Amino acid sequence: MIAELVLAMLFGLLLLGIHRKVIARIQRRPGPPVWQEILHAAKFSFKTTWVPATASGALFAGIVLVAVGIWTAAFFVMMTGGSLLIIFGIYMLHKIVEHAFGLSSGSPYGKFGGVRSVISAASEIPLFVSVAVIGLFTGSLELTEITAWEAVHGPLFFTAFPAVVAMYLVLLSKMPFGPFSIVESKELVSGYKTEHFGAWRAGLEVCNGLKTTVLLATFLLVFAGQLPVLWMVIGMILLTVSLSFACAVTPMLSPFDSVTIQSLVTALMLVYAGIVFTGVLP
């Protein structure tokens, strides 16, 4: 499973680097090449490390661990068909990292940054309503349920497409320089990242390689059903160059817009949780 780990990490990052693309050709500048993202990994772990005397020194370095520690763990909960909750979990839990990540390094930078993390954990409850719509339908939470269900139903995409627009804004406020993507704005420089280097940078590479693979592989596992390997990659190849596109034509947002248009969309799934849960919808 170990090399499963890293060929998710590497496939992750070559899936930002995609993303990086794309976006550039949109916007009709050349950008990177697709394996940027690898490359910015590597090179951050050869790069000198150091912790701000400005820095609280365990929580500066341990955090970097926590991080990768989660997604990895989300990552073998996906391998053996774990509960979809528990990942989602993580994902939430991914926001207190970030908040963490700011507050560490004493930088007023990364403080803004952190303090904006939580602001945007309150613009994604969309989730959790389309994990319980998710539920409804299939009767359980467990992926291998999940995908045994739709072996026989057919895949959540057609049943339940409210829930796929639902999770898809999700996937989007994670993709770098989208429109939900307040924790990164300019003002910030690279917000709870800024002074993060070295090591410890090539740490939180490693975990936006797995953060994305997980996202995107779930993602097609619950509205898309079990699929062959290559169709798996291919689509999740895809699913980025969609979101890429949303990224390059939709402007960032201001964070109080981004958590309205967020609740909004809470409202509009709840009131359709409502009527798949009443029978309404068969």
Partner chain sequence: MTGRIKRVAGRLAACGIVACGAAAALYLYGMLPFWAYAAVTVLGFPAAVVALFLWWMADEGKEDIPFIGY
The other form holds:
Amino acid sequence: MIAELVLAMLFGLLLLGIHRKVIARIQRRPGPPVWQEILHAAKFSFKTTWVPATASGALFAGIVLVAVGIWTAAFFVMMTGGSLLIIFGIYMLHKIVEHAFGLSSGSPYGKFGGVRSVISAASEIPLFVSVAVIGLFTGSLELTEITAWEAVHGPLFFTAFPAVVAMYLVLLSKMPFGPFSIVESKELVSGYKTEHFGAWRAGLEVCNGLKTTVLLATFLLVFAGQLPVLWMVIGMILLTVSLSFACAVTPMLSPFDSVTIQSLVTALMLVYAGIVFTGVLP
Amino acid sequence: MGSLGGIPLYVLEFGDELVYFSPYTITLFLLALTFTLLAIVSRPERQVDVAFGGDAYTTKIISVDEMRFRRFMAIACGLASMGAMVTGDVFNFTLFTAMVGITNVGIVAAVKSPHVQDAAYQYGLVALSATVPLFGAAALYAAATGSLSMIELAKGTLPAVPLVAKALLVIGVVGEGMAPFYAAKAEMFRAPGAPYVIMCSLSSLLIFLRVAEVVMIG
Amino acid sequence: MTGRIKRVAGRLAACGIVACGAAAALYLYGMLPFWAYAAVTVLGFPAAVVALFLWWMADEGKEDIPFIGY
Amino acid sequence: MWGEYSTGLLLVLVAAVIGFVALAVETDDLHRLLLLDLVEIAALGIIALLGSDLAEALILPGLTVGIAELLALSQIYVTKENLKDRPVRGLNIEVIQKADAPAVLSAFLVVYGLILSGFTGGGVAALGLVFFFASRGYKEDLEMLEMAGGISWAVWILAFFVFMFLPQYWFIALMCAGVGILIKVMVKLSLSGTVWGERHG
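Having gone through the form predicted on its own, I am curious about the other one (the form predicted in complex with its partner chain); can you provide its structure?
Time for the whole complex; same chain goes first.
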């Protein structure tokens, strides 16, 4: 599965490249070539690297390993059809990784990026409600059992449409240049990534590639069921393009508004979960 | 819904204190372990402050005494969250959660900044009041089902856990592990000493992830 | 640094790649349970990747440092 | 039985709600801390309503955690408000300081505590010690007390291991546990009763 891992990482970076290209075309700019993000990772990987004097050394370097490690684990869980709960647990823990990235350097820009990432964690945690809704419908949170349920009852996309919307917002808040990407907004230079350069940044890019693939593939697995590989790839590209449209036409929200909107969505999801809970369970 | 976090791989019964590792709990446990190790080996960073209106900047240095205390608290916090991740007993879970609350306060309380101290105190008040719903929930679990063991609850043979107990449990965890919820207001995260401050947010998130599993059992 | 980083990173990368490769091969031939394979990869892959990047252009201690006028 | 339980639960919850309302209304930090202690009692009440051995076993850790949080918060309060230099003297009541009564009463309490043994005995004996220290003033030897507490705690834990692995020696383990917890509780309570601040007058 090592080959799949590397392919998934490269494919994720390619998706991020497509994301940038589509946004650029919508905004009538030429935009970078689609493989730009792969080149980016390669470029950072051969820069001379050291650790800033003010940084907390072990954390500064260790967090890069953790970042790649957790998404490798998530990739394994997804490929073997493990628990959806684990994947979303890792998704939440990515917030802590961002927090650590930002704080470990001592730079004020990084610090504010990290703090913002924790702020938005508060409003994303309850998106677990949509995971619970899936559990209520299918009776399990194992990916294999969910896809098996869908093979019998049809895709969850139609059955649990509000959960699709909520999960789509989760994806959107992880895409760069989106309305909820307050952690990377430009007044913070590069947010939590500001001080991680060279090989550290390349490691982060690897993590981003894996993360994009895992999240998009999980979304498709959960809501559309098990698809052939080709359809899976096409689906992920289409999903990316739709996310790019959403990112391109919406301005970045202020941190306060971003958290408010996510909290509102959470509240709506709670109501929906309540309805499902009383309706589906006898 | 028996196998939410996957099938338990290993159950350690020690009297009625039981510990179990399922793929979900083991993942969370390992993450707590990793970050605890990072907190042990890293030295705190020197936070850079830019002086307003000029090119000058200053770095904050944490004294060795303060660092030792906060590192100890961070390790205690890591141990408490590791315990909360693998315990198979609802009451133990609430105890570990309460301990995470105390250590979270401890991690930032040593910072000699009035803002941080005030934030820590206010957070501590909330954490303390959150023990009421927490322990109340555990007692209701025991009263309604006659068992506190998650393995027993997951079998589905016991009476259902009342929704009130689950709601109280979640409210308690939100109160204890408020660190991320409180971030918008808190000066807590501005405190220097990244490896330790991160334990605050990590432990809160971890107990939240675990409670998501706990409330879905039984 | 006189090339120490380059040496250490190179070894680390080699170890990581060998460990991941060995685990994958052993798993393929059914000699290693899945969880062990996954554990080795989760630990080894990040180490291998980051160490490889660090090794790539790490300072070898032979560079001529140009005077840039400060 | 269920009816009684529900009634009790309702009462405790009402008490908790009253406590929380008071907490929300109160603005003084110290008062809020004290009110929180009251609210905490309600949580113990909910556990106590179980009315079984399990409840008794659960109350103890609950109480410990609550007290630990309270101590931590009061310490933060002290540093937050810069209350460090605050000389404290013993109870300055003439009648108590001159008379022999405190010593007699303390001795009585300690002996009674020893007879009771166990947790309750420790509490009673500690009350005697605190009363003695409080009325007579004292020269600190807190390190000794702390050490005694630590050793007796170790004895207590050791007794548990004997229970688990060598059950045939249950009697000696019981004695160890009884004496260990007696000394531990006595020391701990008298410590928290006599530690009054950074400096003593």
